[in-house]
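Have a look below at one chain only, the form predicted alone, in structure tokens format.
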Amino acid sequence: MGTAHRTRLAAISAAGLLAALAACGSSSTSGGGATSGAIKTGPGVDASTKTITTAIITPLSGQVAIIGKPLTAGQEAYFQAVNAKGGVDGWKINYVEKDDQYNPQTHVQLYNEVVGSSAFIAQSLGSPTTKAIEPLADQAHVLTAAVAQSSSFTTDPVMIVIGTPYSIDVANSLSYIVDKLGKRDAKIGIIYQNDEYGQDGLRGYTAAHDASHFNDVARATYNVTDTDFTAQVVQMKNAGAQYVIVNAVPKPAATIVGTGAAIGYFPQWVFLGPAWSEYLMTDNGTLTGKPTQVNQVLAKTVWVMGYQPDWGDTTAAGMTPFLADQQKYSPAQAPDYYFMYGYTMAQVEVAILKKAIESGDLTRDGLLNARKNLGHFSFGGLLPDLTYTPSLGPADRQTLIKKVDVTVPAFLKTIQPLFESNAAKTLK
């Protein structure tokens, strides 16, 4: 994909497609605020040709790219899927996508160059680079979907954010250890992100250690631009921590665990969602793939802290859709979860986008009218359900926790379902 950003819209024929890319270069409402008929618009959202105009800020290059394009591809699945069979109540979602490289700067000015013409911000990957625009965003009143789950944008109206805070994932898992697995004598350390998305996952650490008073024994942090994690993989082994989470994105995790083994160094180590892609494990990110270096490591040593089901587990009852689209939007794509992730990200868009159309107000505060009050909203198992309501507050306050398995898709099979411990329940 390159640096490139890339324009999609999924359309049914070529006529079609060339017509809504005309009425895109000629949209009445970019100024915002117009009415057609019995509803109200306002920017990226043209009435003439019923069609929505959003943007996906994320990184398509660079270290994060191998999250960036998965749930990008998830995104445009499902976009595609619900285009294929007549829009949201006929009106077609036309995306715009734009890589950041996981660069807040870069991600502010591609913000400002898409904001004018989009009604909403489909996707707006990472923590800190989420953080950078969140200001711009709450000015503007621009719905923005936070794929990142910092306990803070779970409070702010604009944000859609779906999944599990980090900080309650962290909290969980030390639950899981301390008081699931009895390991209430365990040495424990935390090497974390040194950023908005580490801090998060610190305050889950910090709250469950509040609540159980755990054995803490090292935390370590490193910035996203660090190669080498000699010096913090050894602070962990000198302090004889047993279990150690990582917070951090795949390249590092993997990094870091590799560190580990070559000075004899294999504690349990536990993953934060963001840390874990199947491509760690082979080239490909499939079973037959050629194998990693870490392979062998990684499936001995690593917990994963999530909220998905296990990769065609069809007792989730959104499973045989989510797979069928797959296999027609995206055949190319290896089990992944964070392609499922784009999959309901673009899922509670499209409830949002359906509510305020019923509602009759497609303007930027009729969207945010919708995402605040659109009440109960059902995954059909991809992920747990949710309630948006005024209140705001987390989607959900629970994790699963899963083992690394070199038999099944993904890589990953869970060891303990949903659950939520006394720490998530007080976890402000």
The other form holds:
Amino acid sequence: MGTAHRTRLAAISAAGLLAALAACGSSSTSGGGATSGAIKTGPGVDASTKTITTAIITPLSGQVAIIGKPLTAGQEAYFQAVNAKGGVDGWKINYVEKDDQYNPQTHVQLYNEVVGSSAFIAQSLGSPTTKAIEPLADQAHVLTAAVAQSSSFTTDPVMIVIGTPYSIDVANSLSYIVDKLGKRDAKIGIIYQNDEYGQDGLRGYTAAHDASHFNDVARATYNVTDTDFTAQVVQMKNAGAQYVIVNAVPKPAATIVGTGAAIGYFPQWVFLGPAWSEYLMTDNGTLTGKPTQVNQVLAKTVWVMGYQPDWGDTTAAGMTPFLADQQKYSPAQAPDYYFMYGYTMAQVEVAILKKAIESGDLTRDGLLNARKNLGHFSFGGLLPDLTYTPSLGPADRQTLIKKVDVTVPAFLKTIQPLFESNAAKTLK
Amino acid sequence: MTTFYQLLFSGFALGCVYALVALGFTVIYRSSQVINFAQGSLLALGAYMVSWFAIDKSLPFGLAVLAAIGVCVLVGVVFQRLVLRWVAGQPVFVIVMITIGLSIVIDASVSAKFGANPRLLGDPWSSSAVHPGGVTLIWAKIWTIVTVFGVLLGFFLFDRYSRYGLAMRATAADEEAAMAVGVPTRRVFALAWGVAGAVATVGGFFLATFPNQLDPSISAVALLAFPAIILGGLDSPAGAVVGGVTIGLVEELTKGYQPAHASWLGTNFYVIAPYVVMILVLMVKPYGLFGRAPVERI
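Could the form predicted together with its partner chain be given as well, to go with the form predicted alone?
Whole complex next, starting from this chain.
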């Protein structure tokens, strides 16, 4: 064996050894990650630039963009504020935004496009859309912030869910009518969207009915592409429903109320949070905008379920810094509860990142562990406090009721502070 | 009975809009055997242009509608002359893909210019209505029906009695033979796109009248009109009208009565009911109610 041949053999052996060591190193982290200094990293985490990349998949066009746009603006504002203050323990947050048009198929395509380069999904808006990617996220251990309060997401360890699940919101609002207002004999109906979102609201409606045996007179469904709601509204009118739960998104919700007004039917409409938008009131969503055709009837007949304080209510400790960040990073933003929601979602995401960094693990499993063990987290009153523990479940079970008021920012004023009904206590 | 008449009126008004959308598809299919996937986007563009002229430019509503029709006709004609004429003779698939491209361009342009939030239309009817016998007839819907019938009558008179109407029918029957006898087929194709743009505008703004709002999702209604086109016959304007009205009525009456009388069919049956009707019709008449079977030399 010649010297040259021995040298080549040694080089090949050394290269093989290095490759084996490298393979061992990468197999020690989840999701093809690596160890960088004291911190283990995974997809979407660049240790050299100390950047964490995340993805926002949301409707930025189409009829649900009315929710997606302000909500995304709220997240951007908080991420920008954090980055401006030096990031999360020195790590900057970089986000990419994708428009799914509230279409589950598009949502899955976009998820597959971004997931390889994202540490986590900072926003997946909508129940049917999030449901479509849930198995993929579960399989790949991708932490996903669901902007959807479907109850099933609250028991999935990869999902970040803030706020009260739809089913509990509906159960609480029915308790408000029956127990707090004492309308035991009131005739009540529900119009719900025929998908995961609507089904969750219906679950709460059924649970509340089983608990308090209110007078359930009608149930109607609609499809998100429907353009005419006469049949559903006539069904409610013929049944004599005095209170109607509207488990819808904004455009159908406004069309339902408008159709009711046209046929002389004025029940108390009770909107789930996602049915509401300031843009239903004026053309620019502000008090000074030009009123829409349904402005008056919404103001007279609509309540909205929620869990956020009134816009500008500084008795909530978090309101002042929130308004300051809104003014600084999104000054053109009209008062909007989806903006506030996006901001609070970003707050909890940053808290999870902080926890993961403290644990020295920014891999996918590290982020899931951080979410699972986050513990108590306060939004400073912008949202009820949440507690994440290994035993999963709803982050919150409280609801407040607002009425439409054309004199206050964001057009909503609280008429019933946060409360929790008996039916809500037992809903899972 | 009031409920029945209420649903009948709403279904009829909805069907009239479907008829206009279907007519847009049919006119182009008849002249070029292409399904225009940009028809829904033209509909949204037309409605937004009406809103822009009426609200932003403060034109009287009638003038705003005419101006918007002018814009959409221009878009249709220019697209045909600048793009489609250069791909004449290419497989239909290629042309269909180009119409999808046009759809994407229009949707993106509308969103960029007007945003995603609902817009006011600027129509004069608002929520006003009359209530004969307890049935609510919203003025916007009454005008939908009246205008749609006016437009359809105008189209049929044009198609039947005008020189270019005859040219369109000749081209639809046999393009090569029409060219051989001197029919200006290129102009006929451009005309078809112009007509499609005009009917899309009318359908679009009526779809955005009270109690609906105008937002970009309005373009999705084109998909709802597909069963109407197939039901009536892809190449038949009369079929588009009958198909559109039928589908509107089936959808609304199913929505109104099926949950109470046939709940075992499920909560969403009205969505598939138009397709069930379409399949039943196709089983008896494979080319639709008014469609023509192609004649081929064997």
